[in-house]
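As a starting point, one isolated chain is supplied in structure tokens, in the form predicted alone.
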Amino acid sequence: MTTTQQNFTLTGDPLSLDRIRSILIRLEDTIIFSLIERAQFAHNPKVYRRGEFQELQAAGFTGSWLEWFLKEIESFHAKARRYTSPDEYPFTNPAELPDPILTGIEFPQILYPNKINVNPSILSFYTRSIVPRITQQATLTLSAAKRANGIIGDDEYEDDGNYGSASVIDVEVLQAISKRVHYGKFVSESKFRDHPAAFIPHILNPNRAALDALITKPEVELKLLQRLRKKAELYALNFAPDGQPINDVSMRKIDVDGVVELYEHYIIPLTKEVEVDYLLARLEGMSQEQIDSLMTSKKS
């Protein structure tokens, strides 16, 4: 597991926007490097289709190879109480995961109680759109090698048989994207506590557009994408034996545009959906007296 971690038991405000920003920037590195590793293998669409592996069906599992892989890994992680942390969300139905073996850590109350989990959307988009895009070069290289061995037509594309290796990296990418997207809850909670009166009217009279406007900072998003592109361009470089970078687009380890578009068209919009969904649930179960108190408070 190589995903970015935050130690909630240390002193310091976990809702500090500077601390949140540092986590999100570190997650950029995790996501880019994991995508680079996944790009080394072909698409292998069989991994993502349900019912493709008779071995799984014989064992009573009806999902895809990747879904099985996720369940097995997340079952182990659940025993180690991973999903008791406020920034961790499983792709497997929590009801199907075992209880932790270890006694739980007493985390501070950071987020307002909620059941928001968009991992099904992340899994669908990743397998349908991201994997085919980032593995295109490996898939083309595979097809050339197969043609050289007399394999032509549909059989020359997509599948290099590395189902286990590809799925190990898939899990790392998915876990990192999930953490990044669900960190939108921390952003929303931080902003809500700073100025609850700005949000409460749009929560009581649900107005997604108004809430989205309150949390959206176009200049911040632009800087994020600029930074991400620079990182992806640097990390995608190969180097000569003498250490000099090989600045040849055809030799890059990953499609840089694909990484930027992943953030621009999917991760950022979905994160903002999570932020708004969290805000809309922020007053659930609260009395009118509690809400009135928030409205008059400077910082909650």
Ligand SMILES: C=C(O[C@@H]1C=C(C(=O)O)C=C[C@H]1O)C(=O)O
Second form
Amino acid sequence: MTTTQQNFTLTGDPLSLDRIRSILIRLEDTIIFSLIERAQFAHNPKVYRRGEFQELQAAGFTGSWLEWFLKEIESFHAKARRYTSPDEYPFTNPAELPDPILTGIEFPQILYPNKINVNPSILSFYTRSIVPRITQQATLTLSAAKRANGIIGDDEYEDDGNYGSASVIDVEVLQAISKRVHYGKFVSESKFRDHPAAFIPHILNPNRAALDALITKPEVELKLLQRLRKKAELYALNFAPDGQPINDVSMRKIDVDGVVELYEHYIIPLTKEVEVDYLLARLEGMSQEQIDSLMTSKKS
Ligand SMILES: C=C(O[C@@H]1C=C(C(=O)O)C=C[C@H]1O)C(=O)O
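Given the form predicted alone above, produce the structure of the same protein in the form predicted together with this ligand.
Below: every chain and molecule of the assembly, starting with the one above.
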């Protein structure tokens, strides 16, 4: 996949819908492989609950272990100017992040200025629904071992102590999902520029349902879910010592249905929410003359 800077500075139209979709398709691989990595470890629910680690409280941090990892990792990334890129959004409150120590890169102004950041929703569904689902196998294996050794207690059955390893991967998964979902802004800008007159009436008289219907492409979503299942089945394959693939569902590295449901019930709906939120903000600050001009333009 091209780097962020290349995405916006290579020759060719950065708002070509085909090109944006190719980036979304490539992000499927990143998300599936990082979920496979996370699935190696147990659920470790302590990581996602605030107040579980006295050491953090003593250091004055009131968030969860994972929120601590996010803040520390994103603080370095902020100093390395990651969040000056139009396709990168932090989970940590930007006001709590340091300024870049590198001079900024001049990205072309492709998106209309906006403050849309749905990372709180991503963090919520990831920790509440996705992690428990994809770590079930590792947790079952662990609890059987612990029960055999007479260890009891719910958390202990879901806790393998790999808090740091699990959270490093959690941050990678969250960053990939965040990039994917917020690419909805580029999709939306592309669709808006193709037919501004179709969208403007439903922006001036805000109508989420009408805007959602305009940006929704059922055939694209159907193909995505079909492709995703095939990719997840392939990438989840385990192999015998001689390299022969093990065609046993119980031996897969990831819950394939869980990956498909992640996209169907969370990633796609939230991407479309971002697309509609972006459209609703698309005319802010514009004069009537500018809007009238957009109404008559085909591809601005
Ligand atoms: C991202 C797009 O917009 C919508 C969201 C999609 C998604 O999140 O995968 C797919 C198709 C559309 O319903 C697109 O048109 O490619």
